[in-house]
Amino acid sequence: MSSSTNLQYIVQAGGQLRGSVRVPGDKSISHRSIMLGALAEGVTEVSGFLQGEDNLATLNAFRAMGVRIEGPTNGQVTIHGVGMHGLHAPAAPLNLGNSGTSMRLMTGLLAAQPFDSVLIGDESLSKRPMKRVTAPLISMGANIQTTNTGTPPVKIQGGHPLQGINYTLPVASAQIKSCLLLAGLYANGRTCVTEPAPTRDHTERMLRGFGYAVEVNGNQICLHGGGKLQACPIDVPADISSATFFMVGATIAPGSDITLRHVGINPTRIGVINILRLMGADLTLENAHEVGGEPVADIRVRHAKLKGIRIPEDQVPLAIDEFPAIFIAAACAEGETVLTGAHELRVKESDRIQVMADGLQVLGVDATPTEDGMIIRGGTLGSGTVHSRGDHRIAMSFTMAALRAKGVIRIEDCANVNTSFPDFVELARKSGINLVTAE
């Protein structure tokens, strides 16, 4: 898992983004691909797998409970599926480093097993929620315990048969929703998850590449369980999250002109594209198609001057992932950019609304946090050391700041952006960024 040591990033001002890039595959696509893989009868191909710390963590638990997996090789990866009921009982507690979409996910699967599971995590995980995953795994029959205040270690005792049930998501959650969907393929009868909005639909997307029928009825999804996964080749595209940052970059920076190839552009991912778009960003979609039931597409970014907007709340939940750049985005613009409707950005890895404002405040923005979003005042970034508080999204959102930063920037506790991106650093200087790394 990710080190301890107080990684830093020192940042020159200015630069621009030039030239081609890829970025790391698809972080949610690779951790189900590893779970419905291992699920399968056969043998999975996956290539574009993104060997992050998190994706890692996925892959050695399912290793742990007698899962064989060959690689990662320059992203290839190849799983020997036991069938749905083939799992064997780990032999350890599963530690998935600080990895939320894991635990939560796996929550839903294990909780349907015949044997015992305890899922542990990092300092951050441990005190992420689980009460919203755990709340409805226990109104289906499953047995599970965390601290009091709903927070890991998570530990199910198996053996007890699930039912399916009709759930409504009280917030917008694809975490929450794949959790129950894996939990009502063994389930008796049919589980319905009906979201408030629209999220990430990969995991109804692989089920159905996996050959499982999922039905979608405008915002529920159902499925009945008792059937069989059938293994599949999957190519995993490059994550928009990680491209975000390199969109949020070329667009700041004057000079730019960046392409972004072979990018995931999942409608139900795209938000940040559409909100950039609406503050005055020039970003083109080229040789867009389909790869496994993925739209993919390269994205040319160029720089454009950006105006302050008041954020679609419908937006939001397609865009939760890269708030911390586009608050980049939005502290370099002119006029005021109001978020509002995004609390799930306050139990995340950190309180983004929080660090992030606490950054910008360092660095000379008008930055306001609100209870459920942030109030920015376009203006000027200046210079200083910001803390990440060990999230890997707010420190490479601030390595972006720099190129429009009058003096240096320094992040703090940046480790952690291994989990998500371990090229990133190589990245952003082979782009035109001046970063060092100081321990």
Contents of the next structure:
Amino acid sequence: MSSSTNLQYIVQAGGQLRGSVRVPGDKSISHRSIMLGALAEGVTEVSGFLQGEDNLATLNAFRAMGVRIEGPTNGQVTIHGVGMHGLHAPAAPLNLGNSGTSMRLMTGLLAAQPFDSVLIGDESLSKRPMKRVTAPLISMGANIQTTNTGTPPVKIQGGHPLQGINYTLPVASAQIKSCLLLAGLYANGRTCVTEPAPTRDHTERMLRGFGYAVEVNGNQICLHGGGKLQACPIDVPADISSATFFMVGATIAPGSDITLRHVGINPTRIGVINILRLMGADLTLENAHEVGGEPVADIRVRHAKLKGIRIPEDQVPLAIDEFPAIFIAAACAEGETVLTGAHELRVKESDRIQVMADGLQVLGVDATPTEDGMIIRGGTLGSGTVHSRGDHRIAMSFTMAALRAKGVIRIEDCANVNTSFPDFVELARKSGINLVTAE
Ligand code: S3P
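Form predicted alone already given; the form predicted together with shikimate-3-phosphate (S3P) follows:
Zooming out: every chain and molecule, the one shown earlier first.
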């Protein structure tokens, strides 16, 4: 897991992004490939797997439950599926590090197993809300305990049969949806989840890829428990959430022209493209095609002048991980950008509304945090030391801000970039960012 040393990024002002880059594999799809591959019958070959700490936490947890997994080697992983009922009790608590996705999705899966398990995480994950998944699971018949405030450790007592549920999500969250669908694989009867707004649908797509019937009717997703998964090859596209940093960097830095190759452009993930385009960004999708049920394309990004906008609330769930970077774009835009309806940002790896507002203010940007969003008046970015609060996406967003800053930006506490983007420093330098690290 991330080291406790204070890794700092020191980024010189100016520069431009050029060339052609393939950012690492999609984090959400990589997690799901391990989970479904482990439960499938047969051998699942994964390529393009993200070798970040979050996904390795999932991989190691399944190894600890007796699943033979080879790799990852250059993004290749071979999972020897044990079938729906082949997992073994882990000998110790499963440490999921910084990864909320691992914990929430696995809580659903493990609630349905015949054995007990305990899920723990790092300091940040230990503060994140889990009642959103444990409450509906308990109403399905599961026996799960958290702390009084609903945070980890998550203690699951196995051997409790689950009943299908008809559940309307209180927040638009793919993690809650996926958790309940995974529990639903084992439940008696039908499990239906209704979303208040569309969220990433990788679980549904991958279940179908593994031969499991999933019915989708508008905003309701249903499946019947008791089926089987059949192994299938998975080609993980590059993560649009990682590509976002380069999209924003190239957009704000004059002279930039960069192509991001083989990026996943699933319609439930392209809020960032829609929002940046509304602000005036120059993004072109080239070579669009489909790999294993997920659409991909190369994204060419050239510098453009941005204008502030009121971000449409329907785009919020579709860009939920991209707001730290979008805030940097807003800081470079002419006029005011207003985000509302994004309270969920306060319970991510950090409180992304507060932490981004703090950093932008250090740089002299007029940024006002609100309960569920932010108001940013674009202007000049100065220089200074900002804190990522151990949040990978905050660290990478402020790295891009330096492209338009007046002076050096020093970013504290960047080790967590390894959770989602292990070769970020190398790719950022290769593309034109003047970045050194210090400890
Ligand atoms: C994820 C869903 C999102 C996202 C997270 C990954 C997933 O969380 O923020 O990084 O893989 O399902 P929520 O569904 O809680 O918004």
